[in-house]
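Just one chain is shown here, as structure tokens, and it is the form predicted alone.
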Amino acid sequence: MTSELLRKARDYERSCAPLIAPQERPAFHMTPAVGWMNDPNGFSVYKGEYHLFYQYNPYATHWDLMHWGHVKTRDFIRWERLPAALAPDMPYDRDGCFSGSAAELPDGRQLLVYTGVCQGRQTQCAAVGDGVDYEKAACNPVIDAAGLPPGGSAQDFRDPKVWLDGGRYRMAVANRQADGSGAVLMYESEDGLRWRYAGMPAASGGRLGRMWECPDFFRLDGKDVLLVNPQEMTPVGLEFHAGNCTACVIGTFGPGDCHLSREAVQAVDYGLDFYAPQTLETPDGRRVMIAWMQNWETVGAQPAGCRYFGEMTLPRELSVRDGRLIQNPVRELERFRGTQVLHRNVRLSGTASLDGVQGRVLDMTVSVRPAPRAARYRSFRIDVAADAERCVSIRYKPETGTVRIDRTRSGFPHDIVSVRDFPVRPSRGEIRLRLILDRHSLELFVNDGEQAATAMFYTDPLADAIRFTAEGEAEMDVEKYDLIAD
């Protein structure tokens, strides 16, 4: 049964999202039909189709009593537009569903699990559906507080991912224990409706930021890969900056004594907009990613009239190489390629331009090095979508191995983050950028996904041009494809 509630968010989206035009809104990245999006929910594959739902405020730019909205695809690209899907109009959910994740039931309908939130207490709940109408579980909430460990907060329980393993359910839920910090709660259910506590994988003891939200956890490539989002982080190196990040803690998971044994802990995005990825599989067997192409530092930074606020990243084949994940866009987005212009073996020295090299929504890859007979260069700028005042850049400094994000000539009229520096492997000044650009933002992976750093700008449409700048010679390859839609 659709409520009132539910039935009014459908009726204003479906009157407002047409009076949006098509060149308002990215040409590949997912965007809400109206209004505010948050977080990726129940990102997953059900009867052939790939759903992604997300954290919705219909009726403003801003964030405040969450829904849920409601986008599916075929090929990760093309995203078709369905009615939302929650609304929080049971009294376990008054003040907003939260976060959560999906899966397919065996007899074909489609689960919702989420967190409902009332009067600052939170508690996992069920939908159930046929991919477009869902109806809540007459037993929610399936998790209370009664299902915790000891010490563990009522107040910050939240954003489930569950999935199937081995014929039976496995929920990972964030938690805030006694001590103040995070940690990722494990629960298993037969049906996704009854579920008994199974223990605690992974906790931050303090040493990786505060509360974890948004925990995922999967096996890839041999190994278990669990990603969360530490608040209230404090930098460590170039590694992790303050605040909000994304960690991903790679390891051996021990069902017996449902522990996750760390081998290794990385940044998942180096760049300036990310949060909250969550991933699916793939019936070819990939492991895909996407997350919220914002941060809660700077979404007071909007353009000026915008109708809708936030975007999602574009999506992102996963693997583990070497002990790092690593990252790369989905193969699909090939097929949207253009004309190939290609310029090889560019000597540089100083700033130039190259024919056919500009625009605003394209994928290109740079490959530099030093010049033959020649020092090593002391830097390597890339700016994008520039015109004589305005630009987005990207630089390597190979002595330093670091390379930066610097979007403070890029468009927002209020003081924010605008650089980013991050650490790359060691090189002789040898190194590969994939820069995927969609009118306001920018995705960077660095060495065929051994790094990515994502960026949000509000430039001018009309600043299209590319320059690329060389402190000392250097050699380059530039191969790039405007992406077009069908």
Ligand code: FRU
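Residue numbers count along the first chain shown, from 1. Everything quoted here is computed from the prediction, not taken from an experiment. For the two forms, the rigid core is made up of the largest set of C-alpha atoms that agree within 1.5 Å on superposition. Compared with the form predicted together with the ligand:
Annotation for residue 429: C-alpha shift of 2 angstroms or more between these two forms, rigid core superposed.
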The other form holds:
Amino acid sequence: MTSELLRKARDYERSCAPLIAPQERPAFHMTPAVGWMNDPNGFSVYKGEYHLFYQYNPYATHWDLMHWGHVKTRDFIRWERLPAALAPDMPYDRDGCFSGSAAELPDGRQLLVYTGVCQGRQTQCAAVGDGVDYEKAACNPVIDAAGLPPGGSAQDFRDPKVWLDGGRYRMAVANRQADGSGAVLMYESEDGLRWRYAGMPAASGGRLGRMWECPDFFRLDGKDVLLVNPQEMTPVGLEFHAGNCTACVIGTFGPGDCHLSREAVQAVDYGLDFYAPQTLETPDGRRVMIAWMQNWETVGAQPAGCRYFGEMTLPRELSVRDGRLIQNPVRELERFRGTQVLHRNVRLSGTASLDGVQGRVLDMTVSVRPAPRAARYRSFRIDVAADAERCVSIRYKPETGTVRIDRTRSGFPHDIVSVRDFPVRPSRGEIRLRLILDRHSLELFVNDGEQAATAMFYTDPLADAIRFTAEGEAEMDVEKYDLIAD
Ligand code: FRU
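With the form predicted alone in hand, show me what the form predicted together with the ligand looks like.
Following is the full complex, with the preceding chain placed first.
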């Protein structure tokens, strides 16, 4: 039965979403119907389609009483809107339906598992439905404080990620431990409703930030991979930045002692706007990740008069290579490419633009190397979304082996974090930069996905120039496609 609160949210989004013109939105990145969006939730395959839910406050462009919004897609590029899926309409979730995930039940219905918040206490709750309408389980909450290990906080116990593992459901949930640091708890269930505690595969131990949020856990290329989002992180070299981060732990999981032994830890995205990623496995065996393309530290910096706020990243295909997480745009994106513009072996010294290379919705790969018979270049820069005054720039310095992403002059009227540096590894003297632009976002993939860096910016939508600058002499290839999503 649809509650009054859910009906109100559905009516509101039905009447307000059409008021937002398509040009106010990105061309192919997912945005909320109206109002505010944060974490991706329930990213999963259901009846041959990819479903995505999201943390949602339809009524304003700031965070407030959380609902779940809902969309689906067949290609990760074109998203179909569905009515809001959950509203905070029960005593155990009346202060919000926080993040969670989805799986298919043996009888073909869709299971949603989320965190219900009531008077500061967080419990795990379930709802079951047909892909559009959901009924909250009569036995909710399905895990409460009684299911916590000793010392686990009932106030910070959230963001369940469920998956089916050999006929049994597993769930990873974030929890705060007695010393204030974060941990991931694991639970098991035969039916998705009755859960038992299985152990604590990983904990921060005071090293990777404090409380952890939104865990995801999967096997990939012979390794076990845990994604977590530490809060109150302090920077570790150029690997992690302060505040809310996303970390990836690669290792081996022992189901016997329910422990993930760590082999490598890294940042997932080295840019400015990326948080709370969630993954799914496609029917053809790819692990695909989507994240909130924002950051809690800068969400106050919104464009004046916006009627929705929040975008998801482009879904990314993951792999593990040489102990590192590799990310690349989903291959489906290539189907939406327009005509190719190609410039090869362009010698560059100073600043230049290239014929046919401009735009705000595009997929462009630039390969840069020292020019033959020239001294090593000192730096190479690409300015995008540029006009005479504004731009977002990506600069590579061979001497330090770092890339800098800089949106300082991109149109934010707020003094927010705008610069990030991160280390990269050129291969045989060449560095490859793949840029995906979609009106107000940049997603950068370095060296075929070894690093990704994401940033939002608000330069005038008509600022579509792209400029290349070399200090010293460099040589580059540029391959560019407009992206046409409709
Ligand atoms: C992460 C988060 C989650 C929580 C949700 C609330 O961004 O803080 O831990 O479930 O947002 O909207």
